[in-house]
Amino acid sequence: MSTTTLAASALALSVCMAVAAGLVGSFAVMRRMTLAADALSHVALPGIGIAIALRLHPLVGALALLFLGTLLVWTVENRTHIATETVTGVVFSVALAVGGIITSGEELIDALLGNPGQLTAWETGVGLAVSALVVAFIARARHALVVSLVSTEIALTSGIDTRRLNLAYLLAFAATVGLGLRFLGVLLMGSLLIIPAATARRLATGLNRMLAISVAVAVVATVLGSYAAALLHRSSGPLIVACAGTAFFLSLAWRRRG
């Protein structure tokens, strides 16, 4: 495969990652799950350490904690009914210590901050695929999801499985963190969640128009952030990060003065 097929590629791929990130984060800013969105991403870390030490793909090791910590904070939460982000906090404590523990050097610094490298074609098919189950999920089930943010109550009486949706949703949030691991690593693909959405909300009158206004934020700060790192031999996360948290802040000037 030729350099320019490869970051071809790669761009579309963080193009779908971003699109994914606007609209699942846009409903983890309405469910308040800001604190719970960063955190959950920690889980992925010794997913990555182990799979380094059975010398399988990293990505592969994510995903699997990933998923794996969705469902036990799904179950712990429907079995106790604490708080998801009380009980997404302590996943990722243990989590980060964990993965602390098995994973050091170069390896840890790229799991933390992302680093895209050579995307393989089965990484992309893959990434592409995840992205238009996310993608179709949230299109399918965002008036459920916006039924059982106005009342519980209302959503059963609609015939709306609320815990089936909100496991469905977290399995849609974890496939999602797992897509941008590679362009912002643990630490920072929580924000790429819950920044564009954050500042969508600032500017937007209307759910559809919260999404639109999402999703080109996350979408222009991975092209400007990729694009910086590049030219600066830098970790992507970080500029990324930088990028959609500038756009928040233009936001703040751009309220006060309207």
Second form
Amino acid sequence: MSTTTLAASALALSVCMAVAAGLVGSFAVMRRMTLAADALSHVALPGIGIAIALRLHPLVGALALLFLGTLLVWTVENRTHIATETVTGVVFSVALAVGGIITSGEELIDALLGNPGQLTAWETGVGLAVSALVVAFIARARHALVVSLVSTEIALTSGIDTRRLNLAYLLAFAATVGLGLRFLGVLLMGSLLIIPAATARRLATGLNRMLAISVAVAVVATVLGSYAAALLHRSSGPLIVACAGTAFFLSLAWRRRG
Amino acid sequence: MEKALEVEKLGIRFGRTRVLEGLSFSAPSGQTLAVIGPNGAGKTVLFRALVGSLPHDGTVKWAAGTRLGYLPQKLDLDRDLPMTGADFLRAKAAVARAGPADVARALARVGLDEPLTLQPIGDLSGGQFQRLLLAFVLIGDPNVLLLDEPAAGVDEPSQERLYDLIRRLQEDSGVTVLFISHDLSVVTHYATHVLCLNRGRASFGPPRVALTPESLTALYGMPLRFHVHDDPRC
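Could I have the structure of this protein in the form predicted in complex with the partner chain, to go alongside the form predicted alone above?
The next block holds the full complex; its first chain is the one shown before.
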């Protein structure tokens, strides 16, 4: 593949990842999952470290650990009376610590802060397919997600299998985190799920508009941040999050004027 | 009389705390059952068990063909979310495979104008929001309604309108209604049967039998006075 094609496919993947993040993040904010969103991305770090040690692709380890982390959150939600946020905070901070021990040097900085580097055709293809799956899931399940937001009991009496829906949502969430790891790193990927959605929550008056604004902020922040990172030879994660953060603070001013 | 619901020896525990134990009662089809009791008696817990949201001992048996509509006392969502009434109703209609005509019918039944549904839910008054929720519950055409303190947080005229609306719904379509209330005047006015709950003890029957001064004193631990309307239904 030519350099132009690779750059174009990396851009396409980052846009698709941002679309997925904007959609999944909107429901995370409405479900009051902001801490979980931030912490779940940390669990990928030990996976990256293990994969590197075993000479596997880092994303394989990251996705495996994200999947296990998701199952852990889901099990805790269903089987214990401990607040999910408490368990999430403890387990995923420990995961970050373990990941920091077994990953080192430049790899650690890239894993923490993101560096898309050269994406292979294989990575791009899988990334685009996963993005499409996540977007399709939200498009299909959004009504059930709204009903279960109102009340679990109303969702149950409406025939929604809330446990299955929660698991599917968490898996979509983990997949989105996995998609964004190359661009934002484990420390900052949660921010791309939360900040655009939090901005949209302040600006929108209806659900469709919230989803649209969240997607727009995530896409613009990702494209601008990635471009600035390439220009300045910096990690892309902090610049993407800085762009999203600017949108959030502008939204505060907008509301104050209104 | 045909039964919409039969409950046998229902028991619920949270850890070591026993909330309900050995509870048996039934709800006749097309009638109104009020559930009363002091705070912490397990009323909401009972409703959550009835809709399958809580694990329990004993049996809960709904009549064949039951379609439940549940109005919870507390919602899981924040009222300041960017969500309009129309977003709410569209989501429920999609899940219940109901069309725009069903949504319009539900709104008409609760007397809510369609333009109001275009406002964010946070801008609606307590009474308007409660009617929106009732319309939300009615989409899918339930034949049993479980209403957990449906008039909580709304002013008195709105409360009266809400209960009249529920009664009208029942008269028009013969739904079975189970509701939780702390207002004994409302209970005597609207209920055909009363279930009195108080941790481990329960009594069940028509209001005039279940709501005697002695039973209320035993239930709440003090004598209670309440106004009985002139035209109780039983």
